[in-house]
Amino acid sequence: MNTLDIAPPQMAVLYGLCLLPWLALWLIGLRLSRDILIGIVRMSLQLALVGFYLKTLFSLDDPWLNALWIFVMLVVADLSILQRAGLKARFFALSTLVAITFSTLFATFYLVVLVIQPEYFYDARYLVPLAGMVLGNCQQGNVIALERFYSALRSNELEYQTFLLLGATRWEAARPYYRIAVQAAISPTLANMATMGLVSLPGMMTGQILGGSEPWLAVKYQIAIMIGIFASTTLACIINLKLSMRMAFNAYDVLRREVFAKG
């Protein structure tokens, strides 16, 4: 079974879907025609420039090339955290990139190496699509228990120094707030996984589907992401978070101010 193509005119008519979401947020008052736009046309172009990428690099399958590509993603994916979290580059990317890096691989080589078993480990056809799947998650969950920990921490700063001042160490004051941070990150996979072909069926699997897939053959792909993802998840905000904090406190352990990208 081969997948339809969308041929320019049909494309053309995708597009056409924005316009009445677009109309209606101008009739509510909201003036996003600009955001809009620049949103769909960097959406385009970055896909258009990625598919040609994947394409040459699935044909050559060269392992430099693929880590090469990793690599790039998991750079982009740091920054891309830290901007979103409201924290400075300087202080965190390394831990960041750490972090993401860590889980991220162990997450693809498991599912890779272990599960997939391709002929080889490096093979572009499975090895890219599946890091970028669970870097993407990866990434959405990292910014929000960074944001969380550390707006709970200025939040609750005086509550924080109380209990340094009846002598608790910086990792027990600062324990409560990180157990909210790392639960809050993960809860969007747990209720996905939660839910997932009750209420919705994911875009992997939909997409194998298309492809030609059996349902079944899709159904045990989509298993193994789902718990890839949750894996990596997991593993890269508990870690990220714990490595943050080496770089976030001064040697009295206050928060430091200039770690945050505004106030």
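Rigid core (definition): largest C-alpha set, two forms, superposition within 1.5 Å. Residue numbers count along the first chain shown, from 1. Because the structure is a prediction, the values reported are computed rather than measured. Compared with the form predicted together with its partner chain:
- Once the rigid core is used as the reference frame, the Cα position of Leu27 differs between the two forms by 2 Å or more.
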Given for the second form:
Amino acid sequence: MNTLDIAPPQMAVLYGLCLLPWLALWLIGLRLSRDILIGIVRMSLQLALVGFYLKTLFSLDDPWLNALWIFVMLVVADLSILQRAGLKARFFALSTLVAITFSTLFATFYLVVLVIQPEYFYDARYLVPLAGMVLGNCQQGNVIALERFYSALRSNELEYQTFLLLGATRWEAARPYYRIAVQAAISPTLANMATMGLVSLPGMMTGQILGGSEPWLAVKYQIAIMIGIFASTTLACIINLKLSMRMAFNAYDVLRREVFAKG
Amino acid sequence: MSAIIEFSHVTVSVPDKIILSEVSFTLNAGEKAVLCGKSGSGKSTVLKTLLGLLPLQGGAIYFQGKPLDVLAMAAIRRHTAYIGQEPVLGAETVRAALLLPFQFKAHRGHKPTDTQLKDVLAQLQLSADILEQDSSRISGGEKQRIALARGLLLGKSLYLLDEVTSALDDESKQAVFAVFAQPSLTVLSVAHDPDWIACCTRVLQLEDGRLLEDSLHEHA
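Next up, can you give the form predicted together with its partner chain of this protein, since the form predicted alone came first?
Starting with the chain above, the whole complex follows.
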């Protein structure tokens, strides 16, 4: 089954779908024209670039180029996680990069090599989109984990210090906040898995069906990707928080103020 | 008497402000010292600096003759109980709060018996009924005494007390004084309470981060 192309005139019609909500927002007094325009233009340009580089990657299908692209994605995700979590990159860039690299590669190669089994494991058609989906979700989880952990430590500093003075090691004193942070980070993925198919049709599955796949095949890929996302997000958060603690405290186990981007 | 703590020209500052300036004193085993002075004079900073919670900008601190480093800090924290004005109990019930430190590797295997818990509570004029109470619903004075009880159960020998009698009635105060009168316990405290100051053997007077006076207390 061939997917129907969207011709340029129809693309223009597509953008017309935004006019009614824009008008509705304007009528209720929300002047968001600029934000809407920026959002639509950025999305379109970014996706056009994705289309360009994916086409190039798929046609060259060079393992080193694929690896380089995944590395670029990991570095961008690393810096984005820290910026959104309100932490300084010079303290946590390495620990976060190690955690997301290990967990993303582990989950992606597990899916590619053991589950999907393409002719060669570095096949860009499988490797790049799967790594991208796994990493994208892993990124969300790590933002939540780091933000929750360090804001909990900051707001409960007196309690943390009390635990230390009662004989707890740094790890024992920080563990209650660590558990809360990891749970908060994986909760969206767990909730998503629990309601998948009932509340919404997942994007990847919809994309595959529109792309001409049999629904059953799309379902199997969706299950694979969700399990990959769950595994990588959980592992990345657990590893990332643990590694980050090496930089976040001074020699006497006191939380360092200078690790926070703001005050 | 052997020196437990020595502050030698200790300076502590935050951006734009010196909190302690060239503070020097020695505290011997068994002494009961009190830091006096107006709010903001640096009294609580002395306790926090000793516990490694604030960094030194100058001078040195010695614990049992050894300069403060990671090992000495571990030793300080092993020997010391710190009780602030509003202690954090860190558990839902009073019993859980008293037993909390015994979950940590350092104290595992030394969990006190019910009788030991009740004995310590009795020393501090607390009834055994408090054990099952919600720790967030007890009074400030009770919280302070529970935190003290926790230190006693851990067999701590050095007590850093920040306004520890501020929420206590006379009877409870007397019980706390009696506990700390033990010669084996060393106390470095912060207080405004004249009754507490009268019970101490040493008075360290601070003003604007400087140690103005270090005197032995005749009434102790």
